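Take a look at this single chain, the form predicted alone, given in C-alpha cells.
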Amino acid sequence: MAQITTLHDAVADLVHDGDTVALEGFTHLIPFAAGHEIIRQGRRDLTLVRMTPDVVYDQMIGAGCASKLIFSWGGNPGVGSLHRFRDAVEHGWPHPLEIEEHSHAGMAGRYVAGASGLPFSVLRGYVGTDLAKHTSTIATITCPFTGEQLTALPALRPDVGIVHAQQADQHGNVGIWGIQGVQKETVLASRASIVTVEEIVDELDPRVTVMLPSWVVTAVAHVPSGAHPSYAHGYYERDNAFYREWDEISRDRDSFTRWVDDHIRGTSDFSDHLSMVRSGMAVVS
C-alpha cells in the first residue's frame, strides 16, 4: 500500500546511488520537484531512463547524478539543445555519460513489457536505421508462426519509477487526467515508485481517466506545482519563459553551477526554488 510521506523522505528511502531511475511525464506532469530532490540529496551513478529527456534531465546530468541515459529523444522542447547533456557526451563534464538510444515506440514497448512481467517487447521498427549497430539492447527475432523478422527489445524494469499526477486520495490512490504518456506503465514496471501530486483529496476528481491504485504505488508526496516549468492539466500552464531562460543558464558551466547551487542545493525544498523563480530570480548572471 502507498505510504503518504514527504518527497525528501521518499527519495531518501527509495533512491540510492547506482540505481536505475525513470522520471516520466509527457508534455505535462513532468516530475521536476523529484528531480531537484535527487540532486539536493547528492545521488550519484544513476542510470536515468526517460522517453523524452528535457530540462529536468539536463539539470540532473549537469549536477553529476547520472552515469548513463536510456532515452529516445533529447532536447529543450521548443528551444533547442540540452547543453549540459551535450557537454557530458561531448566533453565528459562533469563526467562521461553513456547513452543508449531507442525510438519512442521502442521505449514505450519496453515499459509495457516491464509492466506486464514479460522479458522483452516485440515490434516492427528500427528498419532502415543504424541504431542496432550502436545499441546492444536491439535484437532481431523470427516470428515462430509466420517467419517474419521482427525487432526485440528487453523489458525496462527501473529500480524506481517517478511520476507527477494531479491528485491522490487519503489512501494513496492516484488520479491522472490529460495526456497520459507512459506514467502508468512506468509505475507498474518499476520495483518501487514515487508519485508527487498537486493535492491530496477525500475523493478523486471525476475527470480522472487513469487511476493507479494504492497497492501499486510505494510512496505519495504532496508537492504543489511539482511539475513546474511543465504544466499540470487543470492546475497551471507551461512556463514557456523558463524554458527559454534555461537555454542561457545552461550554456555555460559556471552559470549552470551557480543556478544549481542557488535553486537546488541551497534550498530546503521545491517551494523555495519556485519562490525564487516567481520573484524573477530564474536567471543567474
Second form
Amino acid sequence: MAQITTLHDAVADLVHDGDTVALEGFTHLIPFAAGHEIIRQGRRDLTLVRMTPDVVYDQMIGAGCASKLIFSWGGNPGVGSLHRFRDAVEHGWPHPLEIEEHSHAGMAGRYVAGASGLPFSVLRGYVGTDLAKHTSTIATITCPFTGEQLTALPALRPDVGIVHAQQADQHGNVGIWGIQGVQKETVLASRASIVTVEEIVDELDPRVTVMLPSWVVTAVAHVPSGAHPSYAHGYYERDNAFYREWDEISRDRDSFTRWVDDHIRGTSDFSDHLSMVRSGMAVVS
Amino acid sequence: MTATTDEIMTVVAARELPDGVVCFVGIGLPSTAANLARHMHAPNAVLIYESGTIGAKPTRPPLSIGDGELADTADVVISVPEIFTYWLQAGRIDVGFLGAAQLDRFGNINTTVVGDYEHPKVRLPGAGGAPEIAASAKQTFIMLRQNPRAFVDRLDFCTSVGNYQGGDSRQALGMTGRGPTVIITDIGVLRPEAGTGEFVLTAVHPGRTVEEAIAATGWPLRVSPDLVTTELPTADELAALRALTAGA
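Please supply the coordinates for the form predicted in complex with its partner chain, as a counterpart to the form predicted alone shown previously.
Next comes the full complex, this chain leading.
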C-alpha cells in the first residue's frame, strides 16, 4: 500500500545520493515540485533518467544534482536550447555530466521492458545512425524466428520513479487522464516510486484513463500545482510564458544560480515557491 | 498581402499533404503546415503528435507537442510507448515531418551535435522521435532553412537516416519507409533524383534564384532540368494561415 506522506519526507526517505532517478511526464504532468525538493535537499551524484529532460532537468543539472543523464531529447519545447544542460555537456559546469542517449522509441521501449520484468527491449531502429557508436547500451539481435536483425536495448530499472498525477484516493490509488506519456511504465519499472497529486479525493474522477493501484506505488504526496510550469489537465494550463522566461533566466550561470537560490533553495516548499511565481499562471476555472 | 519566407515554406508543405493523410507532426512550421492543410484542402487529414494524441485538431499551433488542446481535440489519447510501436513502427504513418540542424545530399539528418561528439561545439537536443520517424514513416518531409552551415557536405553526426549513402543503400538497411521525398527550404524545393537518391533543386520560390540555392548548399547542388518556380501562396491560403497563427 502506498504511504500518503509529505513530499519532503518521501524524497528524504526514498531518494539517496548516487541513485538512479526517473522523473517522467511527457510535457503534461511533469513533476516539477519533486525536482525542486530534490534540489532543496541537496542530492548529489544522481543518474537522471528522462525521455525529454526539459526545464525540470535543466534546473537539477544546473543545481549540481546529476552526474549522468539518460535521455532522448534535451530541449525547451517550442523555445530552444536547455542552457544548463548544454553548459554541463559543453563545458562541464557545474561539473561534468556523463550522457547516455537514445531515441524516444528506444527509451519508451526500455521503460516497457523494465515494467514487464524483462531484461531488454527490442525494436526496429537505430540502424544506420551514429547513436550506437557512442551509446554502449545499444546492441544488435537476430530474431530467432525470421532471422531479421533488430536492435536490443537494456531495460530501465530506476531506483526511484517519480510522476505527478491529477488525483489519488484515500488509499493511495492514483488516477491520471489526458496525455499519459510513460508515467505508468516509469512507476512499474522502478524499485520505488513517488507520486505527487493535485488532489486527494474520496473517489477517483470518471475521466481517469490510467490507474495505478496503491500497492504498486511507494509514496503519495499532496502537492497542488505540483507540475507547474507544466500542466495538469482539468486543473491548470501550461505556463508557456514561464518556459519562454526560462530561456533568459538560465542563459547565464549567475542569473540561473540567483534564481535557484531565491526560488528553490530559499523557499520552504513548493507552495512557497509558487507564491513567488504565481502571477504568470493561468488557472482553469 | 506579401508572404513571408516562413509563410511560403508552410504553404508549400501544406500543399504536399493530400486529404486523408495520416501525418506525424512535430512542433513549429510542420505543425502549422499540417493544420493549414486540414483547414484548406485536407479536412480529413489525421494529425498525430508524439505525445500520444491521435487525430488532434488544435485551433491554433501548439507551443509544445503536448499542449492540453491536443488532448482535448484528439480522437484518442494513447501512451508514448504505444505511439512508437503500434502506430509508427508498424507502418501506419503516411507522412512524418522532420527538421534538422544539419542535412546532407541524401537527406540524412543531424540533430545531435555540431563538432566532435565528446567535445561538441554545440550540443543540440538529440534524437527525440526522429530516427524512427525517418525509418518507419511511409515517407518523410523535411523543412529547413537553406544555408551552408545546415546543408553540409558531411554530417558531424548521423541522427536519422534518409537515403543513407544513396542508390539502394537505404533499402539494404531493412527500412520499411521510403525515406525523405521532399526538402522544403526558404529558397526552394529539393527532391531526390531517381536512382541515386541525391537531392536536387526542383523549384525556387518567387524572387529567389538558383545561384542563391547553390551558394547556400555545402555540396555541389545539382539543378533539375525540370526546374519550376513555386506558385506564390494564394490570397485564400495566406488568409487561412494567418487566421490559424493569429494569437499563437
